[in-house]
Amino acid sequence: MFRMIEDVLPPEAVAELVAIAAAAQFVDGKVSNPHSRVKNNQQLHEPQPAERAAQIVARALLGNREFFDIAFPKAIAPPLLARYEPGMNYGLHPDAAMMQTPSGALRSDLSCTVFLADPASYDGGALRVQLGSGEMRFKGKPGSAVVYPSMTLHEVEPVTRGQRLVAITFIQSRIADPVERDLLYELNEVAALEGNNMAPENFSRLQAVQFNLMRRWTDHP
């Protein structure tokens, strides 16, 4: 499931990151990942900004319906803010099946990307998903994210003119498997869309699906 959503971020906190991240202190990503021969970017590092912006960023991502849709969110990594100037990229990798959160151990079910940068100012810098044979690339106006899974190989590709600012985060899904979650979600999309069309005894039935399926699926609380 790789899905973009828009307007995650109104304007005026898409400001306040953009603020944020021109007054603080950025140091090399590898800061979070030594081990990477990949990993050519720049992080916030400052404690209080870094933790100003994750408020932002997470407040809004929890708080917009379509997100809480698609990744069923049991926990929610804090969301960093990670910057490239020209010359840097982040190349081909999969991301971490576990994370150490400050609130504990994270399963990395979904990623999530959020655009931060005019992409009129900065050139290269697409977020590659390799799909088999294929790819898919991602570059969002600023305030809109993209959800896609983990597990797949994901790059940044090289960026040669301005600057990307992004927020990243990782989600630990109640639905773990990746099929289950896109099953359900499609399952709820066309009930919401449909459903008062529906004769009232079929719409019950097809809740009874739902909750059902929700019962079987999703982790224990």
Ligand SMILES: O=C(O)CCC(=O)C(=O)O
The other form holds:
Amino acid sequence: MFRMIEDVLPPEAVAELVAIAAAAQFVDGKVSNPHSRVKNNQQLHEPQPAERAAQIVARALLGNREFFDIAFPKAIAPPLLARYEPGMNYGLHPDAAMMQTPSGALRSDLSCTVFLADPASYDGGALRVQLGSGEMRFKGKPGSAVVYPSMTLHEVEPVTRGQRLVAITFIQSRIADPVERDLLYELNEVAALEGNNMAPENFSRLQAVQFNLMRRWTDHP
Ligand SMILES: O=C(O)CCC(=O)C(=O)O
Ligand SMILES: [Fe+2]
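Next block: the form predicted together with the ligand, after the form predicted alone:
Shown next: the complete complex, the earlier chain at its head.
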């Protein structure tokens, strides 16, 4: 499932992240993927500002109802600020299945980019997700986020002007299977939208289906 979520971060949070990025040192993005031959960006590596940035973005995502409903998050990797200057890109790649985080290993089911720069302020730099012989391209406004399956091949197109600043993170979902996750999201949405129009006894039966699918499909702790 591919979802753009608007206004994950309020303008003040975007401004704080932009200020953190402006004041901090960025390093070659290869620090976290030393063997990558396609990663050509920069990332924030100074512990204190990186921690503050991660906290702002993680809190906003986990507090966002739409994100919660779509992702069924069990754990998220500390969001990382990444920067692309003219000439930088991140060539076509899949995201690793397992990642180490301070709170343990995480299986990456969903990937997320939170956009922090005004799309008019840079050229290029779209996130392009390959879908067979088709594609989806995302270049969101500041504070918006795109959530997409980590199993896709995707790339960040070369930036040719300005600076692309984003926060990126990876999410382990309580529902590992993408088809099951999307089915339950749809069912929950329809139940939330139409439940009040149903006879109460039918709504209870529908809820039993929602809850029992959740029991069957979620990872056991
Ligand atoms: O910068 C982005 O939007 C995505 C970067 C990416 O694909 C990654 O870090 O794995
Ligand atoms: Fe990626």
